[in-house]
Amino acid sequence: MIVALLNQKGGVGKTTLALNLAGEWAARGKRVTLIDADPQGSALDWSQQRSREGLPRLFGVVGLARDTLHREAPELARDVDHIVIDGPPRVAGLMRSALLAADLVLIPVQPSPLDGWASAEMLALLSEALIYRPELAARFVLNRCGARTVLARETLADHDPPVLTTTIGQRIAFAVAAQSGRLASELDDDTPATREIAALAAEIEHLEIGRAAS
């Protein structure tokens, strides 16, 4: 299966999103390797200081910032169980060979209305990729969520894609792993980030496993 972890706005948590669900896969003895698909390279960055603290690697991550991810991703498939792909925000092309990649679109939301409403730009690219790919799907994901949660499903309620029902919240324990190149489940392994990521890996692959039965 490959995921795309897309939004064209920044700063809505796709790498953390990426890195800690590959990790989690990795966990539970899958084989994944993380596309870093943005020319920022975080994901890369994190995977970099994980090698100078001297962690174990648990997944492969391989830099492929191009628009001919659609061509390459499904060869690296081949070898895997999940190929978890971290998206570049505004690069249009890069953005489209990547939803061409992707089995599944994962679109982070901050839960805000401002979020829900510049999601439009992403949808027009969704629509766009579904002529060629019918059999796509697509899903918001609400992350660094608080009080207002609510507000923002109600504001995604008539969109589709359709939201998630894990929600992942504002949670210090994302950034404070990060520094050190590790996963917030290496922090400790029973705090609501590693239950909330935990549950988000599960509800994709039940949506997957759904899928491929209908």
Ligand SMILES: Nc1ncnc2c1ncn2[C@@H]1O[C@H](COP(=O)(O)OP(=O)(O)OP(=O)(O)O)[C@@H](O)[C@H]1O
Contents of the next structure:
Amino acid sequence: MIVALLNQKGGVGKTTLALNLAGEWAARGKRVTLIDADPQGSALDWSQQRSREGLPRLFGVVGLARDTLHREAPELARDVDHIVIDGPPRVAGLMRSALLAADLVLIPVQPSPLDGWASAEMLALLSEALIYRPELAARFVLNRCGARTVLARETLADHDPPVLTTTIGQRIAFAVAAQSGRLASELDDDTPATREIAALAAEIEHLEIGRAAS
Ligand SMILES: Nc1ncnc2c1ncn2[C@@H]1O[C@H](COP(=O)(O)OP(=O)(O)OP(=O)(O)O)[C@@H](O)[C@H]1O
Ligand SMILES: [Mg+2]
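Mind giving me the form predicted together with the named molecule, seeing as the form predicted on its own was just shown?
Starting with the chain above, the whole complex follows.
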């Protein structure tokens, strides 16, 4: 399965969720490659930091911030169980290419009643991609949910794209781990952050979508 984390809003958790999801699948014995499709190269930086710290490789990280991503991703996908694409903020060409490559688009959003969850441009690009690829699946994933965030089930059910049941809280472990090239699960494998990522990975696999879903 090719999963792309996309949202033109910056700092919503694309890289954090991409790395931790890839790590979770790798820990479960899946072969995973993470494509860094962000010219900022945050996932590549993480990977470099990881090797500086002398930590073992968990999954491959490939820099591919090019509009030809959709032509190269299927070949990369042939050798692995899952490809996770860490998308860029604000680069429409790259976003389009990632939408053409993906089986599933995950849109991380911080639930806030004050602003739209994804930019109008992001949703327009998604609608455009769905014309060519009606089989493309898309889901919102709520990230950095505060303890007091009240999420009424009925409200969530109304959203298009739908919202995943698993939500990720505001967890300092993600930021602390990332600084040393680690995943939250490598700091402590029994924390809310780790449990939420495991639940997210499981929920995505149960969606049973994608060409190479296993
Ligand atoms: N659930 C969370 N709890 C706490 N901190 C988080 C969480 N998710 C992300 N962060 C922190 O928020 C910051 C932005 O996250 P991240 O880099 O993953 O966002 P992004 O969408 O990839 O940003 P960009 O658009 O710049 O690529 C990082 O410092 C990260 O550690
Ligand atoms: Mg990022």
